[in-house]
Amino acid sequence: MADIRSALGSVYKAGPLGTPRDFPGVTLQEQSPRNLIQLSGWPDSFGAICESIAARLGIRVPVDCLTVTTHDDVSILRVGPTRLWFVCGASSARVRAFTETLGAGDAVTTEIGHSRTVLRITGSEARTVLNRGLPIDLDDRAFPENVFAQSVIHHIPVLVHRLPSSDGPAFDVYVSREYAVSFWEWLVEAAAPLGGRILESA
């Protein structure tokens, strides 16, 4: 498979961001291309697929379109009633081996990592930056760790995942590749007054 090139190559520049501060208010970082596999099932067989995932991969499928479940380096997001995203690390081969056992009558699986840009936003002002465009309450009680939401920012569809973190709020934002540059330009402009840093791509 051909290497995935960053959609932000022409505009991404690591370094200080905006107003200088003793401690960065926000840190931005593009994440390396993910092993992102989408499974789309059928209503009549989706329950059985979920049971099979739990048995074969050792990870429970979320019952709602809000919670993220994780085991080892595989996370599952239920992005629709019968649609799942598997976000995988080194275990992607294990997930692929499972999906290859499924027939078209069970589910349709597609690798979609090439179609998304993933941006990690961390720091004490991470919520502030996102809420300059995201119409969702990101307070800990309303949007705790291991949840996600699909919404729009700057008129661009996004999926926002609140990550577990001991160093303050941390979010991964998934953006369709075709909107990546527009979203990045908005994000940098929104974050600049708060001060921070753009890290080298992970």
Second form
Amino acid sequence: MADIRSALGSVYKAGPLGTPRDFPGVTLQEQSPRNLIQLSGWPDSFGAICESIAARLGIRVPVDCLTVTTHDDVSILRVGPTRLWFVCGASSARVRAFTETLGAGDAVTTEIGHSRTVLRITGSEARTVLNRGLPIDLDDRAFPENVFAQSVIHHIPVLVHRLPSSDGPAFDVYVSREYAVSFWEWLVEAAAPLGGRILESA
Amino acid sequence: MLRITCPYCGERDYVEFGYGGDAENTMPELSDTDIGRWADYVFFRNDPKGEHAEFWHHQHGCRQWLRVVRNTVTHEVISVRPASETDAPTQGKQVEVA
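So that was the form predicted on its own. Now I'd like the form predicted together with the partner chain, please.
To see the whole picture, the full complex is given below, headed by that same chain.
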């Protein structure tokens, strides 16, 4: 398979960001390409597929379109009532082996890792930056760890996943590759007044 | 401000949604040859002052079509349910699988 190249290319430059502060308000980092597999099913058979996932992969499928469930290095995001994202690390082969057992009448699986740029936003001002464009309440009570939301920032569709973290709020933002540069420009401009840094791509 | 409670995603701002038209406009049977009913279906829309059923697409969220009853005067959203369902209107998260 061809290597996935960063969509940000020359616009991504690691270094200090905006107003110097004693501590960085925001840290931005492009993440390495994800193994991302989308599974789309049909209402009549989706329950059986969810049971099969639980039995064979050991991961409970979330009952809502907000919660992320994780086992080992595989996470499941329910991005629609009958649509799942598998976000996989090295064990993506296990997920692929499972999806290959599904018949065409059960579900359709598509690899979409090439189509998304993933940006990690951390730091004490991470919520402030996101809420400059994101119409979602990111307070701890409304948006705790292991919750995600699909929404829009700067007219760009995004999926925001709040990560488990003991070091302040941390978010992964999934952006369609074709909008990655536009989103990155918005993000840097929104974060600059808060001070921070851009890390080398992971 | 218009906020819609998606049955799958919860309460969201209207910027995540796209308006999909009148949900009270029923297409005649394809075998119906009455030109008046077809003209009414294709060209004419009610413009109610008050409650109105509409299709909205949660295009930046779960990508589902919803049937929303909205007050056109106050923008109050009275009910939301998946457009694929024909049951009584519902609101709030209600996905049940597994």
